[in-house]
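One chain comes next, on its own, written out as structure tokens in the form predicted on its own.
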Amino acid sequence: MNTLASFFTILIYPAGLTLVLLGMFYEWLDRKLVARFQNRVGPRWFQPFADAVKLLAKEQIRPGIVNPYLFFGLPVAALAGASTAALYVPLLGFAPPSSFSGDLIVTLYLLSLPTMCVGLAGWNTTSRFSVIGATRSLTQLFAYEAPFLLALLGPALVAGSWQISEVNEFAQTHWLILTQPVGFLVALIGLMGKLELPPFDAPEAETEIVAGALTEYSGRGLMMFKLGKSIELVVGLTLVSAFYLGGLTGIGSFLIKSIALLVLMAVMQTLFTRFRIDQTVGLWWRFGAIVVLMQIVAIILWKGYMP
């Protein structure tokens, strides 16, 4: 029986199918939202199932000088490592399958994973739009992820706890979002920064660099690098949604924050042009991370001060 609950976890909910399906809606979801701001009609349902579908099909075709234990393995990796963050969230609201104290460290280092991944993709090549791609992006990831942990750092100490569900129970009375302000704000323009998602798009600028570090990429590793930061978008909404939004305690309530959530983003996406990398890097490091950390040291000088 154990063998049984292990396989449907992998395969099909929450790090297997739901997941993959799960992260190619929200990425529609996404494209059109943004689509219809610009008042543009925006892809159909069913698009990012026909590009999967398209890519899986067509060959994967590998330049003559690269590693190609790297080459092939790292779309693995990255789609693993997104995928298996998800097994300690609580992906539709439901209890995560997998729990322990600490895992909330573990998640946040898990879904760097594939932006490492791409970084190392693009160096393995010799193109010079993947060099330039991958250091972008391995240089966005450093600016963004420091602040994202920090964000989320805030919530846990309030709860008392580096455990996700532990957390998310917490917040279910309590509305984050009302007593830190300034730490909602920058996970979630953390969130974009590591989703390279616009105006942070410069590591993939295709006016500037085609496709960057996943310029030399086709076919089925193009297809686990994308699907991977779909799903990367579902978790990292998840954790915003739970530790800021009131935790999630079902179905209905996953869907509405995290829907909540996408809107934000996509008029964020909307409303700015694309930043320079240096615009993007220098001044969201100084700024992001200065003021999560004096939330932070706000939030622990009030629980020094509480009986």
Contents of the next structure:
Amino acid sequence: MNTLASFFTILIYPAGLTLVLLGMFYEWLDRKLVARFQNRVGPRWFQPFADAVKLLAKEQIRPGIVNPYLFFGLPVAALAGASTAALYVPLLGFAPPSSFSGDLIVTLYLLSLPTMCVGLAGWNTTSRFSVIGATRSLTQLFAYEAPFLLALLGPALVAGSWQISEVNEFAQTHWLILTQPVGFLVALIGLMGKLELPPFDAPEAETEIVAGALTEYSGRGLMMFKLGKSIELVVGLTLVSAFYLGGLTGIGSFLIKSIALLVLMAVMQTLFTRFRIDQTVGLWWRFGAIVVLMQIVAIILWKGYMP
Amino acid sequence: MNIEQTLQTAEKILAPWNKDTLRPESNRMDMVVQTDELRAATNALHDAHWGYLSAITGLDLGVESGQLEALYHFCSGPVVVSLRVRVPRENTYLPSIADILPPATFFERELSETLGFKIEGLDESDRLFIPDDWPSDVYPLRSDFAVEQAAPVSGSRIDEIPEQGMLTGNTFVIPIGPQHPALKEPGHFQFTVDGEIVTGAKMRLGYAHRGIEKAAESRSWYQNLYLFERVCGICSHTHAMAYCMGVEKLAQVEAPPRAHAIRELVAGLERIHSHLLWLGVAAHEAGFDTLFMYSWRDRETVMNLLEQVTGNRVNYSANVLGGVKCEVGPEQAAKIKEGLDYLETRIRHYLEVVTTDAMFLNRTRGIGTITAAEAEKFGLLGPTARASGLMRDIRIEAPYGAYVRYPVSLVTRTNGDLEARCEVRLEELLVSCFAIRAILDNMPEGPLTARMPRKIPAGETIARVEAPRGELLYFIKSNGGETPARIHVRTPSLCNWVSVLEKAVGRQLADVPMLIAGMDPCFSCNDRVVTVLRTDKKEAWSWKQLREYGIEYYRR
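Now that the form predicted on its own has been shown, please provide the structure of the form predicted in complex with its partner chain.
After this comes the whole thing, all chains and molecules, with the earlier chain placed first.
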């Protein structure tokens, strides 16, 4: 890969500009849909962009007692983690620029990075709301992470590969939502948990703990965390639609499938009341993890006896 | 049991301590009790299960008489029995009755902070109502109080409040308020949490004290109407109504029947607006924003109706002394009925949502359960009490005004959790809609106002009305002049706080906002005793300076 191509990969596509714009677009779409469902007007199309510009222009206030390296480094790590994950997924339906066997696991770890960073950031700022928020973020991480991983493992097992691009190719001929509906649901709801969207927004429940772990963040740092979350949304939607909705073949199929998923998520955000953190954990471990585990066992048995 | 029998029962219970009996009004009995016998008398009433402690009014009988007086109002149905205790100014000790009747805690603190009663056995380590930099030994409601005395003192309590972070081990103090997204109004709570479990709760009020009770003493009877309307933005009508009813009783003027009917009509609409607002807030606290948005959208309908009738959306200003100032004609009646049709379908829908939506029930069913016995002990009022199976509704227990002619039915539940409180409030709205229709169909003809004298004859009276949050009690004392001698307002929220603080302990932190919202707290109800306007420089500002500052601020 020559230097120019590398620069293009990092700055324009798939990381960099494309990713940022896509993230903003999906964030806007999510907010707009939820607003319309709630009988509100909702933001204008350029609102996420305007928010980003405003936050970038603002002063970033650092609380006196924090570790400055962590305080300024964590938002960068969160954004970098989410953006790097985009390198391994078929963004916009094109083949991922980087691919190797086992990149599914790497992607999932990279996608957990923003949450870990949020947790650390909350712990670092030592505000009482932040600490409670961070505890909840990390508790929630332990709740949904395993079921979400298992839900994406299902298609990978069936496809016989742990490489995202290969699963994507396999899925183009097999609509796995039909054969693994449980896995699809767990993956979708797991994604909502990952993104701390309602009803899994206990870590940032404003009526109890203000803005949770990010209470003390402002300006650039806050903007990077938010952007990281938007990018995580895009990457997550790409993964789930590639695995379960018949694969991604081009821009058209990418947009249709991921937006269909987003609409579904917006409906769920509108319909449900926030879970308490103990209820979230209970839901995942008493129900989510068990059903998806049963599905994995079923797949393994099926693969073993019906080659 | 009729009024006379109830009074006799009380007299019999209190006979051993009774020094003097007065009968100021047909439903009231005042008994003079000695300071050291107050506890015994309270105990007797408590043991006999006679009524509940509704309020404690503090009176300053003037410098010449050298005495302060505390009135303990016990209510049972329409009957009010007041125990009057007099103490000399130089020795204002009163025994605390908070261990017998927990709701007395807040009343006693109000007494001690505003009138300088020294309550024995009361925790006075911090202040509940008056500012932290208020000088000690200056009591705003004393008759010899002068504004100059209230210059803020520095270095006292306000600077001592430590930045409490981690206490011991994993215990945290989570401050909620006075500025917090969950509280749209200024109050301060400190919840000690161990992980997610609340282990202790404390509260502080008074961030927006406006000194209304004090201000009332220097304004004429008419001017005070506008003042009391502004005690609360949500239930402004019931405040004005209680004030008017009290003053009318003192002046022995009876408002015309049409005026009473319109008062009940506006009160009904106000209840709809208040409860729908509450539903939205409760849903938001639970993290169910969709219900919040929808219920507030529908609330606009009733706001428009109120504007139709009174001309105002918030402080309706429907009352005048001796009647009302707004007319409800056939055209408005038709509009109201049309609005009610829509509201009724929506309220039925919400009733279905709060009782069937599994996710919402996750957050309400079995949470914050208060049994009937506890409700009795905490002295709960209004829908919160009715959700626990207590039959407390002044509109039914002691019908006033038009409620005799257009009665409402009692709505109660027995399970006492948040779900029951949602149900009670919403079902009450259907009852209110029904009553409003009845009024519109049989509106009595006649004038809107009766003539009121400028000076109100000397006397004391108690007016009780059912506000959306529960019983509202006005104690009004006149010396026969153009201004009142003392007006004491006891709002329902004040009585319900005890339950929140008690019930929060042991629950999840996530349930706390719901518990607070569950009793529908109204901070403006609580904050009305006294304040000093001040800036960072800690100096008292005059009204003129403040006004100039405001104008200058917005010019920039």
